[in-house]
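Below, in structure tokens: the form predicted alone, a single chain.
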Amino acid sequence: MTNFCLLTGASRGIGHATVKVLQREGWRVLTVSRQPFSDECRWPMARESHIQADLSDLSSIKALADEVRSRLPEGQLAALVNNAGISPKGPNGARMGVSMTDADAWSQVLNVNLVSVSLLVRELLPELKAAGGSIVNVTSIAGSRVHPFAGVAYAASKAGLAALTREFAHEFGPLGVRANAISPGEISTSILSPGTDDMVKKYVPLRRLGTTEEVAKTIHFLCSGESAYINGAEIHINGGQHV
């Protein structure tokens, strides 16, 4: 039986490889992403397999998990890796602080970084039970320290997608049904802050960026059976970064 991963933010980067390893490894992914579907995404089953949907916007989880068992051939979901965040920028792409940051922009980024994660795992829960599924959450560094670019909203909704991704492994072990998250450093994507090149030199023991194939390679691991019996785990992968 072909195991089924849905994956969200897919469009591009960390999204985009990761398909491409599991696809590589014999899984069937869905995809979802706020766009139409993209001409870059040149992998088997592209445009049939993506779903377009806007994770802002709440009230719509309800039917993109409709969607999603409608095309579950045997009603198992063996993975969903939550990729979708997004991390607003100040006039020339300056880092939004306290100040900076109003209600809406607060709302917009929790809803799509955390909420709606939570939102999409509760109506899949039946899916992920029956396949003993893998949830794999994508934190980031900036969770857990104050980070140059990334602002306070985001880093708020990492932190917090770190602590639910542990109230999931906890809730849902009994299940069968595990849940880790793996918290990338500075990885090379086509949208790096300028500056980024100083700080890796300076912060970064590994004195490189780290690439979207090897970050994609960790989810498919916490994705498959070789990571049977790892629940809760937050995987760092940033070069050393964090020590």
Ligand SMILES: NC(=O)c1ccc[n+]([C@@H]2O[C@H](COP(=O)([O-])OP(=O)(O)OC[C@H]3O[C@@H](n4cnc5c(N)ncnc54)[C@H](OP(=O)(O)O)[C@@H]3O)[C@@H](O)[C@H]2O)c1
Contents of the next structure:
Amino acid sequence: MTNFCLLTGASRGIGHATVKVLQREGWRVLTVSRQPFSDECRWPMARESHIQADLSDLSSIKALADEVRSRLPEGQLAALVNNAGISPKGPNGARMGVSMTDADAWSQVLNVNLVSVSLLVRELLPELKAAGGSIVNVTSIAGSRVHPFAGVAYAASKAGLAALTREFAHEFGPLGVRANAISPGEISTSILSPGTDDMVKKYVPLRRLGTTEEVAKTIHFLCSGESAYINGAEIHINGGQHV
Ligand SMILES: NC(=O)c1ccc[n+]([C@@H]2O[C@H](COP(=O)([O-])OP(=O)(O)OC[C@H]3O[C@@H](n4cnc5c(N)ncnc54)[C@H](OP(=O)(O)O)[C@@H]3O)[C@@H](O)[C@H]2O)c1
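Now show me the form predicted in complex with this ligand; what you just gave was the form predicted alone.
Every component of the complex follows; first up is the chain already shown.
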């Protein structure tokens, strides 16, 4: 039987690379992002696998889940990868500290990066349970230490997502559903700020950026049966930046 995965934020960066790895490994991947399907996404069945949705709109999560459900032939979701995330910046790319972050910015970041994840999992739990599925949340090194470019709402959202991962692992483990997180450091994508290269030279023991493929392979590992006894973990993918 084909394993189905739902992956949010698949249109570029880490999500895009993860679709490619999962497909290579024989998974059928349903993708979600705000943009409509792009012709640049040339993986098999890309067009018919894409669902356009805005995760900042919490009232639309139920409709998104209904759409996903309608596309699962056996009613089973073997993996849910919560990868979509936003890290807004101030004027000229400035870090959004406490004084720069207003209520709207807080809501937007928390809704996309944290609250939508919980609501989506809540909706799709029956399908995850039916498959003995795996949830993978994409957190960040900014969730556990002050980061020079990531803002306060982003950091808090990722710390919250790490906590939510533990809650999922505790609550859904008895149902046979695992939940883990991967925490990237500086990965080569459009989310990075100018100045990252200097930071990498100073603070990353491996002295280089990570690649999206390296992150994608770890996500695949956590989706697959190879990680069958791993539950509630947060795996650092940062070249040793956290030590
Ligand atoms: N790159 C890094 O170095 C790094 C480091 C630590 C953590 N991370 C985390 O890794 C994840 C992926 O990062 P990335 O660098 O690959 O980011 P990215 O290139 O900016 O891609 C973000 C993805 O999320 C989607 N997205 C954004 N807002 C959305 C919304 N409201 N509803 C639905 N989809 C939405 C985007 O698609 P649309 O624009 O079409 O909606 C896009 O596919 C994020 O959670 C990020 O916080 C990245």
